[in-house]
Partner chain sequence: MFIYVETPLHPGSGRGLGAVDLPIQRERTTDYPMVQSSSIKGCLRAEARGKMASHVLEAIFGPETERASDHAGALAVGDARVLLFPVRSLAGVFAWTTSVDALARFLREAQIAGVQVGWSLPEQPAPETALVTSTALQAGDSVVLEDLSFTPDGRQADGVRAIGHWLAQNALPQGPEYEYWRRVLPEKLCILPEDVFRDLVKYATEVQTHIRLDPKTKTVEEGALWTSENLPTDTLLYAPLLASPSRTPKATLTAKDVLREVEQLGLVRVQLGGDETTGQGIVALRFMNGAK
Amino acid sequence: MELFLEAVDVWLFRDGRPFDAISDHRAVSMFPPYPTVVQGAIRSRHLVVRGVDLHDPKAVERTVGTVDNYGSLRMRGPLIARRESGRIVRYFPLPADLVLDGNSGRYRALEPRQIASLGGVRVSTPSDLSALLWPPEDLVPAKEQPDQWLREDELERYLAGQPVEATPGDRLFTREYRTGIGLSDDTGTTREGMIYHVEFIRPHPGVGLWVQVEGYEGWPREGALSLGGERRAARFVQLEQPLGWPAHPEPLPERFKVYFASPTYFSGGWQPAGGSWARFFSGNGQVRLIAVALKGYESVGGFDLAGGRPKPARRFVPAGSVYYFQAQGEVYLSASLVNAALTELWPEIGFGQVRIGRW
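Could you give me the structure of that single chain in the form predicted alone?
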């Protein structure tokens, strides 16, 4: 099933930074939230759907698994989505290899150039990356605009190598800032120095989150669940016309790029340990990574309610990052990948989801 979630009021999805009296007084929201947030809401709602006694830990484990075992759940998303002309349209993070062309007002992809061909250019990139991403020669540089998104049809054009038009985030949602004070549990009065600032997300009318859920049956066509910080409410409805997820080309093109639609984790930081991509590809050929467009890193952690302690924070490659590969021979995405995801952590719940393009 595929769900469309809409906020009843506002949502709060804190990023991975600490938020307490010593470290910071301002909580920043991210949108869309990490899959870890939504899987928790989905699994909690599934317990209600199945009528499980929440005081029976064995029954809970049989139904939805444990903290580290997601059982039968397979999830994609969340992605920002909007009702447009009676249908749901998904929006994706702006690819990291796009730059704004001041001449056309559209975004164009950087082009990989062999470093050896760029005479006099010295770089600090790893030596096994043979190319740099370089602006097209006729591009007129323009000031980059923050918080840009691609409609799915624009993402398809980008993957086909065409210029694209982006949608500003403020057309999809608004960030609201609220100030609060800490109160003493004993006296109910203000605690000195305990003022804080929280950022909420208010999606615009018709804007919500798209989520694909497999492995869970028996859900009603529509309902409500708690989502994110402060257990804010969300309405959900099952899509009568599911959007699905596009199949990847088989075999992969000789020159292809991998766009990450959701964050991904690699044990070697921005790539698998030792730079070995063998576990993600199959066939009688080989792939070689030649260039990367990264959006820095994100810290993904959380809080283990059952254990009463914070979860370890790990550095993930952000959604929107793009990896350029060259293939020799017939190469496929490995059929053994869980959820067809390129990640070393939590593929079951939507991390490491990719779209493939040519370059």
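Got the form predicted alone; could you also share the form predicted in complex with its partner chain?
The text that comes after this line covers the one chain and nothing more.
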């Protein structure tokens, strides 16, 4: 099933930064949230749908699994989505290899160029990356605005190598800042160190989150669940016309790039340990990574409610990153990948979701 989640008022999705009394009084929101946030809300709601006794740990585990085992859950998303003319349209993070062309006002993709053919250029990239990403010859650089998103049809154009137009984030959602204080019940006055400042996300009317959930049956067509910080309410409705997730080309093109629609984890930081992609690609050919476009890491942590302690924070490759590959011979995305996800961690809940383009 596919769900469209809409906020009742505002949402709070914390990033990984601390938020304690005295030391820090400002909490910042991120949008869309990590898949870890949404899987928690989905699994909690599934326990209610199934009428499971929350105090019976074995029943809970049987229904939704454990912290490290997601059972039958297979999730994609969350992605920002909007109702447009009666249908749901998804919005994707701006790919990291797009630059704004001052002439046309559109975004164009960088082009890989062999380092060996660039005379006089010295680089600090690892020696096995043979190309740099270079702006096209006729591109006039322009100052970019932050917080841009690609509609799904624009993403298709991007994957086909065409210039695209982006949607500013403030047309999809706005950030709402609220100040709060803590009162002492005994004295009725404010408590020392308890002033705080929280940034909430207020989606515009018709804007919400798209989530695909497989493995959980019996959900009502619509209802409510708690999502994110302060247990804010969200309305959900099952989509009557599911959007699905496109199949990847088989075999993969000789020159293909992988766009990450959600964050992903590699044990080697931004690539698998040792640089081996054998786990993710199969076939009788060979795959070589030649260039990467990404913008720093994101810390993904969270809280282990069962164990009563924070989860370790890990550095994830952010959504929007683009990896340029070159294939020799027949190469496929490995059929053994869970959820067709390119990630070493938590593929079941939506990390590592990719779209394949060509360059």
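Throughout, rigid core stands for the largest set of C-alpha atoms superposing within 1.5 Å between the two forms. Just so you know, these numbers come straight off a predicted model, no measurement behind them. Positions refer to the first chain, counted from 1.
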property: CA of Glu84, rigid core aligned, shift of 2 Å or more between the two forms; result: no
property: Exceeds or equals 2 Å, Cα of Gly215 between the two forms, core fit; result: no
property: Did Gly102 shift 2 Å or more between the two forms, C-alpha, core superposed; result: no
property: Rigid-core-fitted C-alpha displacement of Glu192 between the two forms (angstrom); result: 2.5
